[in-house]
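Presented below, as structure tokens, is a lone chain in the form predicted alone.
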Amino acid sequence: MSDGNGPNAFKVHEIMIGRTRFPSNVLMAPLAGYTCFPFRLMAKRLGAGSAYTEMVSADALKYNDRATSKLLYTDERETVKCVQLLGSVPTVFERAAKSDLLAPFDVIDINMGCPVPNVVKAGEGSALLEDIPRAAKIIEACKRSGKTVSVKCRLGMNGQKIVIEEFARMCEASGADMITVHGRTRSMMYDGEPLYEYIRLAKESVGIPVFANGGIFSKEDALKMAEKTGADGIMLGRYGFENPLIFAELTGHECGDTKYSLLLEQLELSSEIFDEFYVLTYIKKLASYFMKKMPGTKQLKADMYRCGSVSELRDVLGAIFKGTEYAD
């Protein structure tokens, strides 16, 4: 992915992480209920350098139930097996990361900017903004598993307390391989224009990979975001999700799918591994997220979401997306 034009412009390459090589530097966020295992190998399959799971709370893998099982679910078709961890605790942090749940799993992502509610006032996600040396501790709890290890974070938790470039600085110093900067504050949320110029100011205070997040729903605003921010690569969140087939269009990557053909491979994928109350729930959230562009579809999503087997989902998804650009 470039224009060509002036040096700062945006070249998709392999970038090593740690001992980790990513084959592209255009990767795919955390996304809490739906970066699933399908999802996952179908996002690098057309580009991506890598996807991470859902986020997942260290403290609960304890517990070891089919929730977690879930989530944490990867096989030998996963290349780069990433995942996400949620906590405030160094000790549980570190008990995880050495865990044989994910011993499979070559990188290790700390969630410190996770802005909801519950979690900020749980110690955990932004909170840990307001505490960094918790943060490094956590930071250093992981490293000692030996794992790649990086770090998602915001860049503080309002205008009036940004701390990036501290805190880009802490994780270089506490063992991190790499930092991801949501380019909004906490108390932003998921709304407004990144704020550019603090994501830039993290790559410039550090020496290990920076990568750029927040506000990317186009090509063009990935190509604005690496321009602006002189960011070692990009990591895609809701629109990921939204149209996959972006990663292809980054990274210069080949395929012939649509939407519609990408729906039934996640369908078929999903039903492989999961039980079909879980495969419904998750191939719906995923096709009201293809329909979002498409009009006059309010009366088949009504249809969708009242499947309740996978053949009778297979046959609506056929009517909603067949004839359409999203087919063709």
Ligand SMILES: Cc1cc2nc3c(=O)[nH]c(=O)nc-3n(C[C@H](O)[C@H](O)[C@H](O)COP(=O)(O)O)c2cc1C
Second form
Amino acid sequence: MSDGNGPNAFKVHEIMIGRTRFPSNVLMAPLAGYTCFPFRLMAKRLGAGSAYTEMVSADALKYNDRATSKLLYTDERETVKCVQLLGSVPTVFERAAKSDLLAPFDVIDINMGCPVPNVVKAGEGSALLEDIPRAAKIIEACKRSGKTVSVKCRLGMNGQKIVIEEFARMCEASGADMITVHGRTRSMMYDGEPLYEYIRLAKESVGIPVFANGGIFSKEDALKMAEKTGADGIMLGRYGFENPLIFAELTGHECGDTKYSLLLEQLELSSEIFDEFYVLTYIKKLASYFMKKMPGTKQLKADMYRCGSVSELRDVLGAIFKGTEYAD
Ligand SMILES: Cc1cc2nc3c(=O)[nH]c(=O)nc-3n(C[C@H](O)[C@H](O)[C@H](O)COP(=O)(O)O)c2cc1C
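Could the form predicted in complex with the ligand be given as well, to go with the form predicted alone?
So here's everything in the complex, that chain up top.
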């Protein structure tokens, strides 16, 4: 993809991140409750250079419970495996990064952006923006696993406390192989236009690849983000889930898929791996995101949410999507 104009026109290309080759520089963000294995596989098949697991507590790995093992599910079909860890204690990160549970993963991404109050109170996520020495130790601890290490962060805690320049330099000095900058502060949560100039500042402050994230809801937004920040690549969040076909559109991947065909594919794939309750929850979420811009879907959504089995859900999805532009 390129708008063909100007020195900052965005080019899609493969990119080396530390020891790991990403087939494209258009990535799918971690989204808690959404970026499960089937979704990640689909995003990559459509052109995403990588897709991240949702955040997993570094500390919770020691329990190896069923909830965590679902989050960490991967197999040989997934290439460029990236796991995101959340936590605040460097030794806990090191133990997690070196653990057998994470052995299949090529890349460890460290969450330094989550704005949720309980997370911040625990000194995790975006709280690390205000504890730069600790953040540095966490990166160094993860690097000792020998894996590729990336950091995903925000600009600062609020508009008066923007730290991204110093933070980006610290990430590079501590050994991070890449930084994804969500161009909002913690207090902006998920709203408002990203502050492009600060993503650009991060890009200009370091030599490692910088990816730009936040507020990309169309191809035009993607081009604008790339143009305004000069970033090495972009990462899509909510819109990547709403319309995974955007990855094919941005990267020029040929695919004959429709939103309906993707839903059926995801239904089959997730049924192969997960229990029926999980499949129903996941597919209902995905279908309702896919229906975001479909007019008059209130009743259809209610019908869908009532489905209690996969076969019933398959029939209802057919009734909703067949014959619409989402199935052509
Ligand atoms: C429902 C939801 C779950 C999220 N979960 C995570 C997460 O697990 N880890 C993370 O680093 N960011 C998480 N994020 C933030 C996104 O990765 C992304 O940075 C943010 O949504 C901005 O991008 P967007 O405006 O394109 O959606 C989440 C965001 C949402 C809306």
